[in-house]
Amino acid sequence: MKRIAGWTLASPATLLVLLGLVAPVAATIYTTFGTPGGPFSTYQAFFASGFRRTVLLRTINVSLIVTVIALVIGFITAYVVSRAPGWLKSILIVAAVFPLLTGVVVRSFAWLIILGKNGILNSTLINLGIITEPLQMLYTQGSVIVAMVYLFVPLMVLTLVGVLEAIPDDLIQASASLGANSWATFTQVILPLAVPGLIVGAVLVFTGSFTSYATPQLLGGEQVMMMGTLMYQQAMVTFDWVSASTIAAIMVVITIAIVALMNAAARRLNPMTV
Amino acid sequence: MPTKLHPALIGFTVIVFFFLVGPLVIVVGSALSDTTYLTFPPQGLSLRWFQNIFEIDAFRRTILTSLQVAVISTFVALIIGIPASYAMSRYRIQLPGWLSTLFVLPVLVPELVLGFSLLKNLAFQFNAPIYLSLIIGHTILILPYVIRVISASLASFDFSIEEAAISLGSPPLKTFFTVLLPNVRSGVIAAFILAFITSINDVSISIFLTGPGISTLPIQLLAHMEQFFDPTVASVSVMLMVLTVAVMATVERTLGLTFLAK
């Protein structure tokens, strides 16, 4: 009885979720292996080509180098947002939480404005006397990583924020008072206690990265293309939806197994289960 | 006695709120900028290019679609994801662990692959016609943060109250609406919120299931600067920017800020 109760009440959302997601997907994979060329001819093709190995291991390495600088940058300011007083700290959740709810397209967009030909940082390095001819960088890797920095960070701070405030002051200062000097108390106290918080941004960030479009569309163009630009294009400009499957299933087997391999690591280096 | 912070560290966070709020400014300058180009910081202050907005038929179509979307998408998943976490938390025992695992899946799957495959395998495979197949794609999208915090309200209710009324005659209908649903009121709101504007600002998803006729807002936001590149795009952001502002301020009022940073 309560298990047909629970039943009637999940299934229009089980419904769904498998009708909408994982039949299509599983469907879109599953073409993959169907070609005429036998099962795994598409990834051969896929690895067979330079240039779509070198879109997969650049969106690898820009994934990896945005996941880290957001780790860095994200992990000192949430730091400081969950030692501020009171009044402060709201005032910094909020400047992160806005650009976190403002879209993708504005926050990429805002990057299109400052570093573009004419853009403000170009004219205020002419301005300064720094160059005299405006850089090109837009469509540039550096271009690509630092809006998607901007994207990331406050994710990142917002996440940690809550595992950093759990730290106890008293924590801290029993270190100091123990003789530990404040690197000590970093990387000793400070750092493993913050292990799972830097795991769930790490893994929130590096997907994230690794299945972008919006923001490799408008910075990168055809010039710095990755899995999510290059997956649109074979789909929707060449029409070749078996090349748009494959791209798509190995995106969703890289996504999957980072999740798994990062679950496994929380695991393990969770201070609290060993 | 709270912890002191170097003097470094705290500049150093200065620098990156900076970072973070900066290029949100410089949008808001160019949008009120006088000129046909984009330019910060704005010179003459006008606001024809917010004007310019709804003199574009494209955009004017395209806020409301995408109005449309986030509306009809956010009750959907309402409606069958607050049953969902009522079953998941009030019969737990009964129901397969896989089903919770099964609703964070959306968020696994790349959104652009759950977008390409609607497109492939609903509504190129079987007709469906483009609107319903964005809906049910925006409605997967925002369902697993519908679920997670109406389930992170549940967790808190005591279903002995949802029992008393029950024993004392109330039918099961009428107990939904007068005893639990006024109980996760604030999770509702939460998950109305959040939903919302995810689907409002989704881009890989609506990136395929859109084309001639039909697009949201952000798609258009796409195409235009990839032909344009006047201030009507940064006035287009300050007005999705005001709108988050006024998500905010409801936020606050109903819930207090550090909600979200939950």
Contents of the next structure:
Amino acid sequence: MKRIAGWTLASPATLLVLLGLVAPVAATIYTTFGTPGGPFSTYQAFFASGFRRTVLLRTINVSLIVTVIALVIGFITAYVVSRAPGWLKSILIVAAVFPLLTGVVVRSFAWLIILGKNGILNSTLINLGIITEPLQMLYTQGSVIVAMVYLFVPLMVLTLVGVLEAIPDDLIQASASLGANSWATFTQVILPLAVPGLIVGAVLVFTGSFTSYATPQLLGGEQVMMMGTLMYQQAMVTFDWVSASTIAAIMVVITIAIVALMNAAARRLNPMTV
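For comparison with the form predicted together with the partner chain, provide the form predicted alone.
Below you will find a single chain and nothing else.
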């Protein structure tokens, strides 16, 4: 009876998720199999195109690089924040998440001002005599990576702070008293216990980077097109909704596969991770 009551209470929320999330995704994927050329013709056409394969590989590459950099920066920042005194910890958390108070488009436009040919960075380098002519920083893969790291590091910090705070100081002190150096304590005590937070943060950053549209569009343009901008182009410029649905389906499958690989890696690093 308790189980039936639980399912009854959860059924409205479950129905809402099915109607609002699962059904639209399923309908989008379903449209890709109803073309006259056969159920997999749209996917064959996608992977037969060298340009689209390049966009896909670039998107995966950029997303993985952003995830790794955000993991390193976020972990270091979160560890410092978690070990700070109470009053300082609050200030550091506010400083870390402050960028989230502004929109993605606004933050991306800020990088246009910083990285432009007449921007802050080029002007500073010229005034210091390091360079004589402005560097081409915008509309490169590097500019997209830098902006995405800036966008997603706060999410990584928020995810890891709570995990690192939950690690008792007694474990670290016991490791040191048993003769472990700082590196051994980090790799054998802190890192395994932080794996759940690392995986959650990595999933958030990777999925956000992989599906991003505004930042690649503003800072990458046509030269650094990614899957989000390609899907928008197919749907809103050429009005090829089947191709756009195919791109969306491929993105869903790849995202699920990457998340599964991250979970497998987490279980290897920490067998207690679910």
